[in-house]
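As structure tokens, one chain now follows by itself in the form predicted on its own.
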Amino acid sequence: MPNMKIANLTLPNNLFLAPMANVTNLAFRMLCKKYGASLTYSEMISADAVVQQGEKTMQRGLTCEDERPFCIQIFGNSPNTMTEAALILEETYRPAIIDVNLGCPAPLIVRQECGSALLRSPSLVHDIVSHLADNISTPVSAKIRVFDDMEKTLEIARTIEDAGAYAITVHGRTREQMYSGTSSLEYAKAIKKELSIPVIANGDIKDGESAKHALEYTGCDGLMIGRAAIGHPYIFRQVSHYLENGESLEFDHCNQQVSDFMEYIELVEKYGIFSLGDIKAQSKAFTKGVAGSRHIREKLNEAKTIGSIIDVINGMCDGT
């Protein structure tokens, strides 16, 4: 697979694991980054919280040497605030890039007019990113969504690059799709043809069919897989097996996600992140694609300790 290179930053491939609320902590990212995701991102982080310190907040970034390089993103609308959020974050942990959330269409951060509110707002994105291009020493990315209109898609695009960004990675749904339909190709591909940074394409990617469609149709520099890797890290190195050899990569599913979830057990305790309700949520995901997985599912809704959680999903794959 190629090298790829954002601002000074050469990553041995292009495959990035996209933010994702409540599933990007430091373990998760680790199980998809020794698979073969090249740059891993955080969950979403308020600037607000940042700035007024919110130690919950502040351990979305977590990092340890053996994840970089690694992505902060971060949400806000203020520029001066999500400006001094990043030098905090820049000095805390040192990412690579921080990248600027123009893309959630959770209800909840759209009225607070962040997320993808702020593509309506060309201006002010403007302002955001170029005043973080400005005053950090850390690259700067955004993440965006679409408009049903092509030129109104571009024209943000285009801002974003005007104002000092070094890459863009496009989500090919409205704010209004939420995640529901398909996620069109022909926004990435529009965007790479018209703009000189990196594109990065994302929406969709779940296997290695549709990563090699997605790259060669579009013409991106990279691929950021996100929904398809909940409870499934092994799909990098399913997705860079196909892309080097043309073929599907044959393994047994659903020992995978065991072996999988049971290391994702280990590094939680490692970095000092343990959570029971997590694990659980965790353990749900780590179902996805197995034979009897609503029963399964159901006998974690009622297991009550990690021993009870660790023994289900231990016996899933025979039935117990």
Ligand SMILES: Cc1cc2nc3c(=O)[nH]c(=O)nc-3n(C[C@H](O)[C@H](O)[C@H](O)COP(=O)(O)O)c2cc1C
Contents of the next structure:
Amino acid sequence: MPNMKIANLTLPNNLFLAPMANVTNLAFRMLCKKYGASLTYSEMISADAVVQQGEKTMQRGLTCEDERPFCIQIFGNSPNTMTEAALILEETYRPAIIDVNLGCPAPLIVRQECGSALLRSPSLVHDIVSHLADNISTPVSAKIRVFDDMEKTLEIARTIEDAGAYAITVHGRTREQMYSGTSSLEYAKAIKKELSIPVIANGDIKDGESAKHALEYTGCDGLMIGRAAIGHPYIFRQVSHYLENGESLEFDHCNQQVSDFMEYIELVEKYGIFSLGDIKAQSKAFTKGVAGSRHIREKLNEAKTIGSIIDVINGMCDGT
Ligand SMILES: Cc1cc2nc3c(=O)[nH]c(=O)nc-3n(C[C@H](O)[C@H](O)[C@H](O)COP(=O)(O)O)c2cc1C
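Output block for the form predicted in complex with this ligand, input the form predicted on its own:
First the chain shown before, then all remaining chains and molecules of the complex.
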């Protein structure tokens, strides 16, 4: 796998885990790291909350030394507040990169004029990124969605580079698409052609074949994988194996899911972020692709304790 450089950071490969709120907590990210994700991102953090509540908003288990290098993603819409928050996060956690969320389409975020809503204001995007880049010592990156209009998309990408970002991630869906339809690789390809900073392609990468195609088609420096990793952190090993060897990795899917889920539980305990609600949601995700998964999820829905969740997952490969 090729090394990848962002600012002065050299990463062992070019496969990144996407930030996903309520999914990619520290325990989940550590599993993805183990399987080869070279850069992991925190779930998006509100800059306003960091500034207003300071230490109190610092989630337990937000990150840890073992996770290095990691990226912290923030959202907000005020250059000053976002910079103030970034300074607090930088001092507390020393992340390798601080990423600006310019892609979230969730109504709650868009109503606050944050996330993808900012794409409508290139001058504000410039102010946010340049204010951050000028005032913090951590390299800044940004993650965008695209417009139907290629030229508008390129304009935002150029703005982000001109403002001093060290990398850009392009999710090839529009804000209106939310997560429907397909993610287009055309935009990442065009942005890669124009910009000199590293470009990371994101959207619908789900296996070795789609990863290889995305890299070759776009010429991008790296790939970011999101939903395909949910309940299946092993995807990073599968994809890197395919990229290195040009063939699919043979493995026992069901038993892999069971052992990864058990390790997930150990990790949430280790990092002090255990929550029954989260374990239940994750347990259902780990049934993905397993024979009879619908029936297994029904049993998980009825499970009321961690012990019963573990029993269901432990029995899922032999149909018990
Ligand atoms: C449950 C969920 C939560 C997400 N949370 C974030 C987030 O906090 N920040 C962000 O930039 N993108 C977020 N995303 C978008 C993903 O990072 C990614 O861009 C998107 O899912 C497309 O990639 P994929 O097709 O590989 O999933 C989220 C997506 C999902 C499904």
